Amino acid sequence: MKRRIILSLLVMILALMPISTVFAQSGGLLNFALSGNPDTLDPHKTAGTLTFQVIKSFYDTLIEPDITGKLVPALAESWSTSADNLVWTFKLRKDVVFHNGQSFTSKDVKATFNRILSDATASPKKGDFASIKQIDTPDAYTVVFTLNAPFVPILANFASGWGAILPSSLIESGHNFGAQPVGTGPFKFTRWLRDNKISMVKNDRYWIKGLPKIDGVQINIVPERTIQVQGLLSGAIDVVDIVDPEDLPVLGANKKVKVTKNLTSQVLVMAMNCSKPPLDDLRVRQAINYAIDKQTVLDIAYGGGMPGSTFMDTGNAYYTDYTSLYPYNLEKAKQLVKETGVGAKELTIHVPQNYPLHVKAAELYQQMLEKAGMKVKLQLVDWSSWMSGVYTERNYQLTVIGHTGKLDPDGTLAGYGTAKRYVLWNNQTAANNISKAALTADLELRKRLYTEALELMAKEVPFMYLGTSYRYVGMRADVMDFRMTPSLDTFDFRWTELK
C-alpha cells in the first residue's frame, strides 16, 4: 500500500510537468529536485540557505568565489583598496545587460547597496554592509565605497548572494523581486508555482560567453525523499542535491545514476535557546552535550562526517578542536540531569520537516537525551515556519539545523555573544573579540581573536555541535559538471551539461 501511495505521488508530480520537461534531457532542460520552497526570491530580504541556492541562477555579484573558493572578478572586472582599507574601488564590466534589457552601470550598484542599507528593506544582511559610509560613482563603470572603519569581511560579503546586484529602474519603481526576480544572472526567471516548481530559461545575453550550457532549469519542489529517489531512478529528475545515505545502495545499483561524495562546509548543530529555562542553565546545556554520541549521529543520520566542537566547520582554517571538553559521557550527562532537575521538565526539539536528514538526527537526539533521563518530544515544522518562528522570533527550546559555511569567519560568527543571534547567548568577551577581528587586517591577530571567541562558544555551548557531514549528490549519468559554490553551497548551473 505504501509503495502504491509513493508511486501515485510521483505520477502526480510528473503530471504537473510538461511532457517536454520530463523527457527533455536531449533538449537541454535540467530537472532538479529541491526539498522545500524558498521563503522569497529577493536576495536582500532573506537569510535562508535554500533561497540563496535557488537565486544564484538569477543574480550576479561584483565578485564571486571560483571553484577553489578564491575571490575572482564577476560584474566587477577588478578592484583595489586604499592603504588604510577604508576606500574600495571597483571597475565594472561593460556590455552587461539585466534580464529586463536595462544596461548595467554603476548606478545599479549604488542603488542596490542603498536598498540593502535602507531600514525600509529590513534586510537581515544589512549588518554585513553597515560599515559603508558613502558610495560614489565617478563614472558609469566605476564605484567607490568609503567605509566608516576598516572592515576586512566586506570583500567576502560583496561576493556572497546577499550582495546581488539589482536594476536601479526596478528598485525605484518598487518592483517585487520576491516574486519576480530580475538580475544579470545566467538564467531568466519564468515561473514560480509554490509547492510545485520554479522555472527558468537560459539568458542568451549572459556576460560570460558560452555560458550557460543548458537551455533551462526546472527546480521541482519535492519534500518527499522517496519521491526524489524514484524520480532520479526513472529519469524524471536529473539531480538530487542531498541524498539520504539509506538510499545509496539502490542508487548505486542503477548504471544510469551516479553519486558524488564531498565533505560539506556546514556546521551541523542542535541549537539551544539560552534565554529560556531550563536551557539558561549551563549545566543543562553541558548535560545535553555529554549525552550525544556525535559520530553515531553523523554516521546514521548523515552518512558520516567529522565530529565538531565549536561553531565553525571542521575543515575551516579557523577551526580549533575542543572535543576534549565534552566527550560522549552518558554517566556524566545523567549526573547533571539529576543535579539540575531538568528530567522533570519536557523539552521540545523543533525540526524543519523538509530536511529528512535533520529529522533523522533529531530522532537520535531524542533517544540519547531520554537515555540520560530527559523528557523530549519532537515538533516537525515546515521551512517557512522554521524561518519565522524559530530563527526570527526565537520561539523554541531546541532545534536541529545546519549552518552553511561563509567566505569569511565573520559571516559565521558576527553577532554571537549578543541577543542578535537566535540562540540568545550572551557573552560580552566573545562578542567583543568577534567585532574586533572584523576590523583588523592583521591575520595573526584575527586568528587569535576568533580562536578565543570560539573557545568560549565551545565551553559555554549555546549549541550541541555535531560537526561537519558528507554531502551525497545524486544525478543521472548524463549530467556533467554540476557545481556547488565553495563554502556557500549554492547551485551553480552555468557549466552543467546534459550529454
Contents of the next structure:
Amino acid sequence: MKRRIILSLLVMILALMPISTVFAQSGGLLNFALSGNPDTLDPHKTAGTLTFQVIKSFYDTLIEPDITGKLVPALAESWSTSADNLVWTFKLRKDVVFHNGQSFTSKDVKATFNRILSDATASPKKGDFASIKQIDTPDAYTVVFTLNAPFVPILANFASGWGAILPSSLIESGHNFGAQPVGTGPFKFTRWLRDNKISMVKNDRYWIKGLPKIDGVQINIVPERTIQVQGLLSGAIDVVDIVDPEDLPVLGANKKVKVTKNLTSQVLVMAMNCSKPPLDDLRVRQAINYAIDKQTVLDIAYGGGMPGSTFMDTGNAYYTDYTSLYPYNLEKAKQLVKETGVGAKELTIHVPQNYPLHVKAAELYQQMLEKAGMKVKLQLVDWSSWMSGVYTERNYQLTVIGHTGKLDPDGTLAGYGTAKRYVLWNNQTAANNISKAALTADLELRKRLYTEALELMAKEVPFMYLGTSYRYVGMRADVMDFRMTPSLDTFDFRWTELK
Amino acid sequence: MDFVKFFARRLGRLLLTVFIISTLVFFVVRVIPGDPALIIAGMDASPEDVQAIRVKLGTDKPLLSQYLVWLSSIARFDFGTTLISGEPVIKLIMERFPLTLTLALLGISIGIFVAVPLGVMSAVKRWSLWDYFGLVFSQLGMAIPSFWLGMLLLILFAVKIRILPLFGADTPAHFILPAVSLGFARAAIILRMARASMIEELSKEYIITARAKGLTERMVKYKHALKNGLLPVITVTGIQFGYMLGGAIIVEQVFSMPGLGRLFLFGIYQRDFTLIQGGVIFVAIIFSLVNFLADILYSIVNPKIRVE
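For comparison with the form predicted on its own, please write out the form predicted together with its partner chain.
Now the full complex is given, and it begins with the chain already shown.
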C-alpha cells in the first residue's frame, strides 16, 4: 500500500514536470514580454498604447511611418492632395488579402472610416478624422476623401494605429474585432488568453514579399519587472520592450542578452496650471524652470535622456533648442522666489502613482524646489483620478506626466494657447499659429508657424520641460532587427529574425 | 426538515447580503473620482468624443436611472458587459474563476496537509524538536510576505535550477510554486490554530476519563481529542479560504497568471463599473458559500453542535 502511494506520487511529480521543449525555441517563434493586458484588439475603440503596440502586427494602415519617421506607402501605393488641401486621393495596392481570404479594395477603406466616424462606435479617435465630409470610391482601388476644411495632419492620422483598415464584410456583420482581430497585417491572430498571452502566426500572403521572417510571435503578458528580466536572462523571453534603468547592470553582465538604447518620442514635463495664482505669474514659472537640474532628474529618474526646452520631443524635426533661456540656476530661482513671495505658501505636485518613474521624478522636483525656497507637497493619485481630477477638471497646481509622441506636430500641439488644454495657458498668437499650420501642406510655412509657437511656449513656460528620455529594449543576443515604429512606440516584428 | 429551514434562512441572508453589498458598491464606485469614458478616451480625445463614449456606456444618465437599469438586469442574473472591453462580465469571471479556485484549493490543501499534522504533532509532543520546528515554521510563514516568497521560489526553481516555468498558467507545473507561496502563510495560521486547539482539548477532563477507561494513548489522542480539536480549525480554514481568493491577486501578479484577482484589479484601475459590481457580487456569493460549507462540515464532524 505504502509503496503504491509513493509510486503514484512519483508518477504525479513526473507528470507535472515540464518537458524541456516547452522552453526551447522552436523554429522561429519569438517570445515577447508585455507588461500589461490590452483593453481590446479593436483599433477604433481605444486610445490605449498597449492595444496599438499589439495590433500593429494584425492590421495595416493606408500609409505608415518608416524607420526614420517619414510617411511611406502601405496599403495605398500612392496619394495626392488637391491644391486647396481639401481632396485627398489614395491609390490602393491590388495584391492585398485579408486574413479571412477577402481581397482588399476601396470598399474596405470606406467602410473602415465610416465605422470610425459612426456614433455607434464612439471611437476616442473620431476627432482625428472628423474633418472628413465625404468618402468616394470611383473604382475598386481608388479612395477619395473630401474634407470640410483643410486639415493636413490627417495624413499622419491615416498612418497611426487607429487608422487601421478592417474588412468591410466583417464590419457589416458586426464582427467583434476586439476579441478576434482580422486585418491584412503581417501576422494572423490565433489566440488571446486574457492577462496571459496573445499568439499570432506568420501571414503567408502578406503584401510585402519575404516578410515577415519569423514564423510567429507569442506576446506573454508578464506584469512583474523582475520576472521579465529573469525571463530574458534564462531565455524564456526573447524581447522585453522596456527595461528599467535599474536592471541594466544585471542584463549587461550577461553575454546572451543585449540592450539597445534609443531616444523615445515622449515629452516629459511638469505641467503648471497657469490660470491660478501663484502659477499665473510668469516669474514663478520661471523660478521653477531655473530650479530644476534637468539632466540630473533625467539620469536618476528616467535612466538618462536629452533635456528639453519646449513642448516637443527633443528628437523631433520640429524641435528647436531653447535650453539657454532657462538653464539650471539656483541663485536666479531663489531670487525669483523671494521677489514673488511664492515661498510663503505650499504648492502641491500631483503624480499618477501607477508611473513609478514619474513618482521618482516628482520626489526630485520636490527636493530641488525646496532648495530654491519653495514649500512643496507631493500628492499621489491613481490614473483614473488623475485623468478626471487633474487632466480634465484641472484641479491641480503642478503635475508630472509624459506626453506620448505623435507623427504630426499638430497631434502634440493642437489646442495649446487656449483653455482646451490642461495647463490653461492663454496665448492667442501661439494658438493661431498652431491652427493655421494645420491648414497648409507647405512644409516650410508649417515649420515656421510651429517654431514661433514653440518659442512662445519656451519663453512663457506653461510647463517645466524636462526633455525626452531613452528607452532601453532588452533582447536575447540572437534576436535581429526588432524595430519600434518611431513616434508611435509600437512594435514591428516584420523584419525580426532569430539567428 | 430542520435542514431545509436552515438552508432557506441561509439563502435569504445571502441574497440580502448580496443586495446590500451591491447597492453600496454601485454608489461607491461612482462617487469616488474617475470616469471610465476618460480612461477609454485617453489624453488626446476631444470633449465631444468623450461625451459620445459616455452616451454609449450609458454613464451620462442620472445615477438613479442607471441604478434601476442595473438592478433590473441583476434580478435577471444578467451581469451586463464590461465598460472598457464590451465583453460579458460573467464570461470574463467564468474564464478566470477556475484558475483562482484551483490556486486557492491547492493553497489551502497545502495549508491543511502540512499544518494540521504538524500542529497536532506539536501539541501532542509539546516542546519537542517537532514542536520547535512547527513554531519556527509558523513564525516564518506569518512573517514572510507571499509575493516575496514567490519571487524567491521563482528565482530558485525557474532561473537557477530550471525545473519549473517562470510565468504563465498552461501546465500543472505552473501551479506548483504559486500554490506553495500561497499555502505557506495559510499553513502558518492553521498550524497555530491546530496546535492551540489540540493542547486545549488534551487538557480537558474527558481525556482523563478516556485514559482511565483504559483506552490506548493513540485512541485518546487521535480519536477523542483530535475530533474536538479540529472544530476551530475548520472555522479558521473556511475563513482563510475566503481570504485566499483575495491573496491570490498578489500571487497572480508575481506569477503572471490570469486569475480573478488581476481581472478585478484592472477593473478598479479603469473604473469599469460593471466589472467591479459583477466581481463584488461574485466574491460575496463565493464567500457566503464557503462559510455555509464550513458550517455544514462543522455539524458533520460534531453532530452535537447543530447550527443555530
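Since the model is a prediction, treat every value here as computed from it, not as a measurement. By rigid core we mean the largest C-alpha set that fits within 1.5 Å across both forms. Numbering follows the first chain given and starts at 1.
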message: Need one number: degrees of rotation of the smaller rigid part relative to the larger between these two forms.
response: 24
- request: Align on the rigid core first, then pass along the CA displacement of Leu378 between these two forms in angstrom.
  value: 9.2
